[in-house]
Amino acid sequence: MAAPSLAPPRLLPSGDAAITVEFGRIIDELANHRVLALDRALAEDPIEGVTETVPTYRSLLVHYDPVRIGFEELAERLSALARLPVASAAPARRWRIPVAYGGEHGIDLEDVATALNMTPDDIVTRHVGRDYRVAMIGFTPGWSYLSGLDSSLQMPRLQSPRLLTPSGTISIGGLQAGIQCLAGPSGWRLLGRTAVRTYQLHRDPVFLLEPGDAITFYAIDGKQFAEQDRAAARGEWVAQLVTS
């Protein structure tokens, strides 16, 4: 049986040395297996001029030198590319990652679970029964955008987002679940934190995540945290690698 049409993406120049290549305008699945193939793609096969790639939810911004390739040349080949029947991919990194919930450690728990009618036990057993994929790394070095949160679980982001908020934050916010690596800012639910640094600048790799991995979570308490958070700082690895 022949694989069903794509419809093809939009092709927007961003700046004269970049362009966005959109496989859809919301949060969906299979625009994102399409952005994560077509830069597997460039990948494998590197067009000549372009210098690197940005994989989001549902595009893929692709920066080039203009002197080696044009606008019109580039935008050609990646239509080409991105209309190709969607390659299977590798088998993920699955990563199991702790978290301590509640508390300080996670102040939203409380109002989460009395927002949805449940039990704070019960915000943290569906937030641990799923499995999570990586569908994107931004905002700030090493925050991991998660998809496969349990429907049950969305709620909207905060009306007045926090301006600090805990590195190592766990949190949800609408359809989506997160794991905040730097403190910052945040509109985000805090459910828990964790130790796991998936971004320390002078660790090799840099980046412990990267989109498409799979991602589970399991509970810890607080002292276990502690404990974690200083080898963490040690530069040892927290994160569990299961497959890869």
Second form
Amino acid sequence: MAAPSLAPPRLLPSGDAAITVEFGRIIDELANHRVLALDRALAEDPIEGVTETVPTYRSLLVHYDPVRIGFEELAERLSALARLPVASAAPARRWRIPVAYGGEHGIDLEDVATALNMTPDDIVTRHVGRDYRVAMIGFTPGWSYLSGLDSSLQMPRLQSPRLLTPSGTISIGGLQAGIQCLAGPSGWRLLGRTAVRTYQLHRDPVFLLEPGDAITFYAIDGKQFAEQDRAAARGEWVAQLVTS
Amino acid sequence: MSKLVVTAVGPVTSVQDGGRYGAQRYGLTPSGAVDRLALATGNCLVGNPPFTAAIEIGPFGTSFTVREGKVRVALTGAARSAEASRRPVSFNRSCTLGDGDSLTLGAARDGTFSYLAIEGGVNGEPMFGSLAVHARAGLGSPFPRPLQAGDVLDVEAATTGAEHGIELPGQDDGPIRIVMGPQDDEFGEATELFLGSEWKISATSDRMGYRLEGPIIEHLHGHNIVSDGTVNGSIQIPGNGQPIVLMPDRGTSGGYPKIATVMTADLGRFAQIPVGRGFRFKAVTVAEAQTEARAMADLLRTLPDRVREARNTDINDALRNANIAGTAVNAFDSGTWQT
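Since the structure above is the form predicted on its own, I would like to see how the form predicted together with the partner chain looks, so please show that one next.
What follows is the entire complex, opening with the chain shown before.
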């Protein structure tokens, strides 16, 4: 049985072809854990008419075809699935991801260190020293939102987001850490850059990371970054899959 | 094999089809045509499956030239002047363009996006089962970007010179129907203002999102929520209180509260509201929206049964088809019609 303290999720219509199954309204490990558990349950035992699911920090968005299943029936079945006990939190896979910190690769590292009364090395040590989980992937292809950031690294987002930040940016925003794949706008603080491409066409797989994967970072220098970037361009993963 | 050469084009004109699904969990948005009924209508008129890739033409003038053979095409969606080598071309009707013919389209007069469907579709390499252009993700074929003057598209040669028309039910021009939520509880009394006001689509809109102009919709608890998933038609309220309706190139998740969602059957009609024209929203229940979604699915499924052979010279037929299509009432440019 599920622990009695677990509140049932809220089932909110997102139009006539999707339901938001909301487990919480704040960033919370348990809520994310329940999101991923429901996502797995639906993958293992699909409901006819459900077309795809999108896990996020605190909710699972379930897209469906209203010709094949109606809101009431689907909401009932999702409620029942969400009441099932949540299996162990062991991550499916572990990745080691190389990061070139600071300088041109992480233009905010010095400022973050100054603001937090630390040295840039302290920041790097605290950033690499954590076990992260991919809480969700969203916004643009491969943008991976991680939970598990050292709370001493918490910084508000920039007042005014940058319109263009590089591909492979490793950044932090509030209590979140991120791996950005494509170049694009961001209001987060840029600590470094990885050559790992979480999204790359014509590579197997196109998307490297899955929600629920475990991530650790390790520091590399600019020369290694340049080498790895060339390898990644050839279709190599660069990230290491750690078999446990 | 024939070729369709883009000789003049404005922004936001691109190859679009039914979209790519199944990778929203990795941040990949579906893309695809903003007006699925118009896409499907055009494809059925040239004998294609309904969601075959076609050219989605933005609000500005565009022209094409046919090379190396004949192509059979159909124009649907937003009405605009259309002529092929000085002959008028009607909307919602297939026709054959000869080698060397130029198809010249004016700016959209009633609506925003028109579709040029081509017998046999557009040749390209699908990714995730779709040719739809999504420039940010580097996706789309034959070009992973909107069309530019000089682009050459490989298309099938016309297999017949037959012309077809289609009978479509009259289109509703009432308010855009929405299902409240998932975060309507972030708004309180502002919900009444949202539902009771006239809105206009801003000229800064694009295929990611249509920005609306109207009264400021205030949040009860600020404009940041923890990101959750989005759908086509999600109505986000950002910090400035001016709604953004998310379109097929949207981000797959977003951190602004979503007051409501445009119902599926009204998405195409909403997408075609011209910039600056006032419109209103009307809240319906999920059950009502699903009844309409099923009716729209039925219409899409039965489109091929509605296609009728049309005689080349039957002007009345063409006019009737244009009128039945609702948005295509002004499909003929009065100037070209009289030449």
